[in-house]
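Presented as structure tokens, the chain that follows is alone, the form predicted on its own.
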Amino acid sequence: MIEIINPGWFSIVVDSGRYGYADVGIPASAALDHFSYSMANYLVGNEMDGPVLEVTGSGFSLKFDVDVTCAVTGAEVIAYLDDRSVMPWRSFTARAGNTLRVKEVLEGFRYYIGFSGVMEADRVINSFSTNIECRFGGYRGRPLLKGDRIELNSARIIGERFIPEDVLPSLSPPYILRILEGPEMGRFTEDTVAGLIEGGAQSWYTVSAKVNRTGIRLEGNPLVFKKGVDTTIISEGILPGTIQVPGDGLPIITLYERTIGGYARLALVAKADHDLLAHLKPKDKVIFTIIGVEEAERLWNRKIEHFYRALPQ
């Protein structure tokens, strides 16, 4: 069992997601950084789609009452097991009575904590992920609170594992997001679209304080609609990474808690950059670069290669 001492800003149970139900309004609610999530499972010897903790913010801590292998991935953090420093992206052994504490987040925003064995969480519609709005899945359908206790089934100690440094993501802002043209890009002025190209007058935005698992609101120069065009659309399905633009012209990047939207879809973040979205925090700078479908496919294939390079041959 683990006991939450301090849940940080926001901590939930997540897994690879709840897919196939968007037609009835149920979002994926998946781990936002899929690479870090998967590696947390690998490092502790679990199936790659097992449940882990997704934590936002510093100050997180928990206590073990069982011997277990543990790992921390994702954002660069300073962490300790009692008084001993813990290296991210490398598994370590925790003994009953030990306390894991994340003192500070240096780069990035969210990090993942995996445990050997399986957390006893609510599996709803084939997923352990927490759906905050509907309050199901994960731990009682809500964020973790001080004093929460989660059983670890089949907890065990495995040999040390690590992820090679050359495949670890760079989490230093400004963040460059490669984007593809969206269905309503033609509704914006040529100057607005040109400004999205890296180096243009409107090429960077700042992440606002309104950022959560549903979406990331950006601040900066408003995008301008052409005169006479509709600034909204008939609500329809949207994908994670869709950049929607409401009437105020400030973009919103959709994440994994929405299945439908009615704002104009300016662009779509290339799938290769989706993991970066987990780490955009207030005041970070974001730069957009427009690419084509072939380049997006190349970037995704390269990301898949990095994924498998992280695993032993």
The other form holds:
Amino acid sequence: MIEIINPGWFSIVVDSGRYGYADVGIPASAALDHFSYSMANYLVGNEMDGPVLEVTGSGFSLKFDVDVTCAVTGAEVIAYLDDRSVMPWRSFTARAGNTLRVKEVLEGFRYYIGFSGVMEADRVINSFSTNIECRFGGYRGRPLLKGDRIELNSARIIGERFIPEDVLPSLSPPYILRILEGPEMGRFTEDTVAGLIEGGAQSWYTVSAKVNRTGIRLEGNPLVFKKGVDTTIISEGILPGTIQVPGDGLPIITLYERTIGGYARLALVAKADHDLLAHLKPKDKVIFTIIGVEEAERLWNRKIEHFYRALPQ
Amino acid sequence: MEFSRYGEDGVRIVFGDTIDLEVNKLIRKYYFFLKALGLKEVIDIIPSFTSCLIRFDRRRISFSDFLLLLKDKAKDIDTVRVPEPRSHEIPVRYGGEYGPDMKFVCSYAGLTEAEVVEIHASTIYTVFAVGFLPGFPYMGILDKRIYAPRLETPRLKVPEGSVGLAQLQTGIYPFESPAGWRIIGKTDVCLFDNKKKPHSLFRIGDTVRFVAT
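Please supply the corresponding structure for the form predicted together with its partner chain (the preceding block corresponds to the form predicted on its own).
Entire complex below, previous chain first.
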């Protein structure tokens, strides 16, 4: 069992997501940084799609009452097991009575903690991921609180594993987000679109304080709609990474909690950059740059190769 | 049917460009057809007012091959029997503490509360899409006489079961959630159950009648 001593700003149980029911509005609620999430599972010898903790913010700590292999991935953190420093991206053994403490987050925003064995969490509609708004899945359908105790079934100790440094994500703003044309890009002025293609000053945005698992609101130069066009659409399906633009011209990057949107869909963040979205925190700078879909496919393939390069042959 | 690409792993099929019952029928038919095919390449289907958005498994198939597959299969659309729409009666307590925006809707429409209720409850609505929140039905078409704009600033919280309207649509919030629609009443009917199948009470094409209690 583990006991939450301090949940940080926000921590929940996640997995690779809930799929197949978007037709009735059930969102994926997936781990936001898929690479880091999967590696947290790999490092502790679990199935790659098992449940792990997704934590935002420093100060997180938990106490073990079993001996278990554990790993931290994702944001660059300074973490301690009692008074011993532990390396992220490398599994380590925790003993009953130890406390894991994340003292600081240096770069990035969200990190993942995996444990060898099976975390006892609610599997609802084929997924352990927490749907916070609907209060189901994960740990009682809600974020973790101080004093929560999570059972670890078949907790065990495995040999040390690590992820080679050259495949680790580089997390330092400004983040360049490559984007693809969305269905309503034509509703924006040519200057607005040209600004995004050239990666000029127009394409710089700042992450606002409104950041959560549903979406990321950006601040900066408002994107300009052509005269006389509708700024809303008849509500329609969206996929994760869709960039919607409400009437005020400030983009919102939609994440994994919505299946339908009602604002103009300017663009989509390329798949290869989806994991980065987990790490956009208030005040970070982002730069948009438009790419074509073939380029996006190529980048995605490279990302997948990268993923497998992280694992031993 | 107009096919286009939506990012790396999405296909968007547009059936029309207005809120229209005939378009809804076409989308509904296509949605049930595609669901019945049970293609392993399909991860999710999101039918809505004017389109079906399909997320496909790019590890299994390329976009161009998937598009060919969809177009080829579409020839068989009439071979699948589409289930009849279900019809639902939803009891609603209108106004008062249950409908904080009822007064606004009345004054915007220049009607009494009894008239607004009578108009809202006498229309048979069609479910055009289910989403935003799991189980939330986007329903239309609202009688023009009770048209009301969305809230300028959405409420941070409305209770589960709140019945709202916005422009020519009406809907029910399955969970306590933020809401930008005008809330005129509340129902106790459970719209979404993660433990029971089907999880959502409503599906695209279902019809709904509200009954004032």
